[in-house]
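In the form predicted on its own, a lone chain appears below as structure tokens.
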Amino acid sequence: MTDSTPATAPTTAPASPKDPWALPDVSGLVVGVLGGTGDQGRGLAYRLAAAGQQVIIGSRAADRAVAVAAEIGHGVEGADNAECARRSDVVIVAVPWDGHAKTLESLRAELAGKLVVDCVNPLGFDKKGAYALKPEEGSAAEQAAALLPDSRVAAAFHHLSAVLLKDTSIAEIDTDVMVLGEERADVEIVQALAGRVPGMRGVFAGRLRNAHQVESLVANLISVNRRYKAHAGVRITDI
């Protein structure tokens, strides 16, 4: 007699959920910062390298990033946007709104295939002080989207002040960094290069759909920042 009682598949325990705070090692990436002879370029740099990560700025004149980059200090080196792009891992966008389309659009080949983190806030400013602008793509970051069909973008570093990122009395930034993005692996590289820096936490905080609300912050943090002559940056709670 035949047994007809069907066989019981094995069980298996269901996964654990991933931690949030399990970031990947990013120290052997090289970052590349396009308006790195800025203020806030020039500050993210800085941090960035002193924390011990191989970084090189970029600008339209090499010359320019050359010297600035001498100044940094750390082993920052200095190239033009195009050479910067080209050998490096991750790009960090830090030039003004105003050139930003016209700067990615020149460098669409060179950004092929790299993690582009924007982090250009679109503002304007009149007798009433800063304003938030929305670009037709939604925000900075959606237009870096759609002008670099072949590289991943995430926005990150908005809310940092140049001013203390540039400070080298200050040993410690005390902010978290909101990261967006599409894909959980390059959000956590972010994460984690925020991480590098003393201080520093970055936080995931939504899809690029989400950027424009983190672009506009910075109009009400410079209002906060005009009224208590501060630097003032975020955090976020109960995490």
Ligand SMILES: NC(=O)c1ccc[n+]([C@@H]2O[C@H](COP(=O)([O-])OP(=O)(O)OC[C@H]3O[C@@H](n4cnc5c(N)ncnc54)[C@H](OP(=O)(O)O)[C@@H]3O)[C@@H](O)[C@H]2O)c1
Contents of the next structure:
Amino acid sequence: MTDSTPATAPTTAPASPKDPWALPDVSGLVVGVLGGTGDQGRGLAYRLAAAGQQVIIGSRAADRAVAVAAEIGHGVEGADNAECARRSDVVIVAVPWDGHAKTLESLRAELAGKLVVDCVNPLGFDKKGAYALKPEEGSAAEQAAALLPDSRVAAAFHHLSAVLLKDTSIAEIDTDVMVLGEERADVEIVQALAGRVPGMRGVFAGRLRNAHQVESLVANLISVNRRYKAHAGVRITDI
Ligand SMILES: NC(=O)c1ccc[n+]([C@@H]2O[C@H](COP(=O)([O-])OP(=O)(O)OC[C@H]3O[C@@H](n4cnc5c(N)ncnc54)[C@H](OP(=O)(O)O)[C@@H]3O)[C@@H](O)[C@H]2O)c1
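Output the structure of the form predicted together with the ligand; the preceding block shows the form predicted on its own.
Let us now look at the entire complex, which starts with that chain.
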């Protein structure tokens, strides 16, 4: 020990672990859905808006978004993808994998500073069924993060069935939502959004480098659905 070394370590209060289920109030956030005229976007927009969230769906054509928004109701608005991104706090990406990179590249400015939530599953289909593609960046979510350096990127909502989401006769969506991201605060916002939908629970499931297997699992769920004529989802046990 040198003269300058204290004999005892300074006393600091032990950090209390944060309750993982203590999530922020997200009721005031505007949620945009790029590609919100499609099945998944429509379904998510309906569920979030029915839960009281302000939702704007985006499209490559504003008039298409306005027409679909009117069909969904619950105060959902429609706009072109750029306006949807500009006016939203949280932007869900629900376009097909084919159009993913091009869509995000074209909206880089509008998405700057926003929390972008990718739900895109890069899949291929052949006579054996669905299979996971291997994006160069590792996953769709990592591609989004690479293309949007000025946005905060998370990934979630991959395992939901659009058929169930859109079905207005179903009151609760019985599923967990695996949420991935780099910043705890961002992940918790997405968990809280998922939790606004009755029956749904948002669960932290790791960083974006682990998004590939979450996206890929949809190929397995499609196999399940085909065999059992179901709309399978995912539940995480023991939490
Ligand atoms: N369907 C599901 O059950 C489900 C579940 C979980 C996750 N997902 C993921 O969600 C995404 C959307 O799925 P979906 O079934 O809703 O797809 P979809 O209906 O085929 O497409 C969604 C919307 O994206 C727009 N779009 C189509 N091609 C595009 C392109 N090349 N570039 C930009 N926009 C394009 C279209 O809107 P406009 O023509 O109005 O622009 C379309 O309505 C996919 O990546 C999928 O992996 C789907």
